[in-house]
Structures are given as structure tokens and as C-alpha cells.
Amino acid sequence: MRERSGTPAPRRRILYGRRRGRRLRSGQRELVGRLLPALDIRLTPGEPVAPAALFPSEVDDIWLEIGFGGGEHLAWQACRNPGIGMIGCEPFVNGVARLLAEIEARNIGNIRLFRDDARLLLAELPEDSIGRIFILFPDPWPKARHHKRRIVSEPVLSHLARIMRDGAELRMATDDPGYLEWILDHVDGHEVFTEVSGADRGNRTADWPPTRYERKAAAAGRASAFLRYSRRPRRPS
């Protein structure tokens, strides 16, 4: 199969759902004001993002999490992979504040944050620059009229295919059966991605910690699916 040519042009900002929950406590507001400016990724029109340059020291690879929620998975990966530069996308300020608390408490230096529509960042990342991507428990938008809001979509997959290195891994998880079917339909049928051989959709790997969303689903009796795909080589050997 041939890869689709090109990727969609950058879209205007489209964010659904809340950007803020309950009012931040004074300590959280102080942390956001003090720590966030040094970690925040700002896009400049006409200037592509240089991922490695976001970090103060040389990194072995760049990993990206889209929609990190409270940040527990991102913090876990950053602590256990200090040589990896971690980029987290999350517009929900309360989740950002929780992650900032973890970053300060654990002195994590290899995380950078993008607090806007992740698709804006994807459009500015260079080709062949990301070694692993996580999309864990995204909002399923279960109503049919809202399916267009789902982050797993043809335009987003095209951007992921462009920015991922050959052999890079795409990890996704959901507890929603309808969204699982949607993901399988979009990713299994995509010419650029292939499911990792031997991957167990019913279980996480040892280097994939649980999130609060997974625990919440389990408490409600919902099973979660864990999906792993790799990016096919651009030029087959």
C-alpha cells in the first residue's frame, strides 16, 4: 500500500469541553505562575518547533503524550526515562496544575508542556522527530453528532504518520467499546501503522503504568483496551 501524500494544513484552534474545572487553590496558582513559563511551548508563526531544542541538555529521543489528564502517566515515564524529552499536551488547567506539582516535588527536568489544541503543535513538529506517542483514555464523545470531535481521526493520524520515526510506537487506551471500534477501524485500516506483534489488547506492558481514568473505569466495572502500533518504514528494505 502507498502512503497518503502530504498532511492536512494547520487548522484553526478547535477545543471542545472544559478548559478549567474548579478554581485553583492559591498554591496551585502560584505554581502555575512560577513554574509554567519555563516549561510552556509557544508557537511562533512561520517557525517550526525544534523538539530537541526545548530541553536544556541533549536527549536521546522525544516522546509525546496527547491529553495527559492529571499527568501521572507522563510524570512516571519522565522519571523512568530521564534521557527522553517528554512533551505533554493538555488544555485543562487543573490537570496542568497537578502535573506541575509532581514536576516540582520530584524535580523532573525532562517535561515540556503545550496547553492548547494538540493539532496545532502536531502541524509544527518536523517530520521523523518523535519516537513514541501516547493517546490514553481520550474523551470518547459517544454521541454520533460529536464523533467529529474525537482526537483519533484521519487528519490527526496523517500528522502522526509524518512526525513519527520509522518503527516509532503509538500507544492508545480506552474503556469505551464504541471508541475502541472507532480506533480499530481508523488505525487498523491505515497503511502507515501496524499493530505490534504479540501485543495484548487486554493488558498493559510493564512500562505502561495505570492512570486514574483506568482505575475509575475498573471501579465502574468497565474493561480497558490497550493498543500498540508501530510506524511502518517509509522506504521498505
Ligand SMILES: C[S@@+](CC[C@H](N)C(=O)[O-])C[C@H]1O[C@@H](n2cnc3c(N)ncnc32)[C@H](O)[C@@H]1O
Given for the second form:
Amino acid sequence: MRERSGTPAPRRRILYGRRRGRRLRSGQRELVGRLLPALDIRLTPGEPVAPAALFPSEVDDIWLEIGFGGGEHLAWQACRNPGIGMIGCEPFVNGVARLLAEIEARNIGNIRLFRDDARLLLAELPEDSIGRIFILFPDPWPKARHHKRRIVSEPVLSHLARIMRDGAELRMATDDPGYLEWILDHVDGHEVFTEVSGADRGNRTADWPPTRYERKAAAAGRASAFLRYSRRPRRPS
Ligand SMILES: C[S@@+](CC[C@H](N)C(=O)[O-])C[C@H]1O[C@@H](n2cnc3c(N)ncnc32)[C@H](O)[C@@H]1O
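The form predicted in complex with the ligand is what I need now, so please give it after the form predicted on its own.
The next block holds the full complex; its first chain is the one shown before.
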């Protein structure tokens, strides 16, 4: 089956969510100033990012989390998979500060951070470079006029298809029935992704810890869906 031709890369930041919540406490500000410079991914116009070079020692693979919130899932995956280079994208500075506290407390060395619109980074990552991607509880933007703000979209899926290795896994979760339908339409309908969660969409796998938003949804009585997709091989063997 033919893959879709590339969609133009978004070069302009179009962020709709919050970048900042409550003012950071002085300890958090100190942590950001001290830890962030070494972990921060900065884009240089026209220069693609070499993801493996972001890490001080050789990594077995690169995984990416888009919209990590408070970072508890990212930190868990990083500790559990020390050979993997983890890239987390999150523009919300309070979430970044929370993750930095975790990185320091658990002495985590395999996380790098992109603190802006993930789509800007996606456009600069090389083809065939990422082994796993997590998009957990993305902002649902439930009003029809806001659907164009959803991160799950054709341009983003085209980038994911391009940067994911053959057989790489895409994990997504949502507690919003309308967004679930949207994801199924967009991702199941995309020729390079095959759903592997099957009948088990109601359960996380053992290597998938809960996030803050999942807990909030459960406390409010909302069920979540957990979706896993595999990127089809580029050349069928
Ligand atoms: C509903 S929260 C979910 C957070 C976390 N994944 C969880 O499950 O607890 C969605 C997160 O996506 C982030 N986000 C929204 N748009 C984004 C974008 N374009 N790039 C990266 N992150 C984004 C928001 O700042 C927010 O932290």
C-alpha cells in the first residue's frame, strides 16, 4: 500500500494550552535554572535534530512522549528502561518543574526535554529514528470549532509515520469518548498504523503506568481507552 506523501512541516508555533500555571516556588525556580540547561533541546533553524547525540552515552533506542504533563509516566519509563534515550515534550513549565524534581530525586540520566509545541520538534526529527511514542490524555478540545487544535491530526500522524522505525509502537490514551472516536478515525484510517490493542482497549499493559489525568478521570468516574499501534514495515519482507 502506498504511504501518504509528506505533509508540510509546521514551522510556526501554534500552542493553545497553558504554558504556565501557579508561580513556581523558589526551589522549583532554582531547580529549573540548575538542571534544565543540560537537558533542554533547542532547535536551530534548518538543522535537523540528531536524537541519539542528545545523550551522553550510546542508547539502544529513542522514545518520545508528547504532552507529558507532570512527567510521572516519562520518569517511570526512563527508570524502567535505562538503555533508552527518552525525549519528553511539554510546554507547561509547572509540569517541567515537577519532572525535574523527579529527575533529581531519582538520579535519572536518560531524559531530555523539549519545552515547546511538540510539532516543531517532530518536523526536525529524522526519518526512521524513534522506537516508541506516547500521547497520553491529549487535550480533547471537545467543541467542534476547536477540533483543529487536536494534536492527533493528519499532519502530526504524517510526521509520526515518518520518524517511527518499522514496527515502532504508538501508544495513546483518552477518557473522552469523542476524542476516542476521532483517534480511531484518524489512526485506524491511516495506512501505516496497525492497531495491536485489539479487544483490550480498556486496559493498560503492565509496562504502562497510570498518569495524573488517568487518575483524575477515574476519580470522576470516567473510563479510559488505551490504544496501541504498530508502524507497518516500509518494505514488506
Ligand atoms: C490533558 S494533559 C495530559 C498530561 C499527561 N499526559 C497525563 O496524562 O497526565 C495534556 C498535556 O499536553 C500538553 N500539550 C498540549 N499541546 C501540546 C503540544 N502542542 N506539544 C506538547 N505538549 C502539548 C499540555 O501542556 C498538557 O500538559
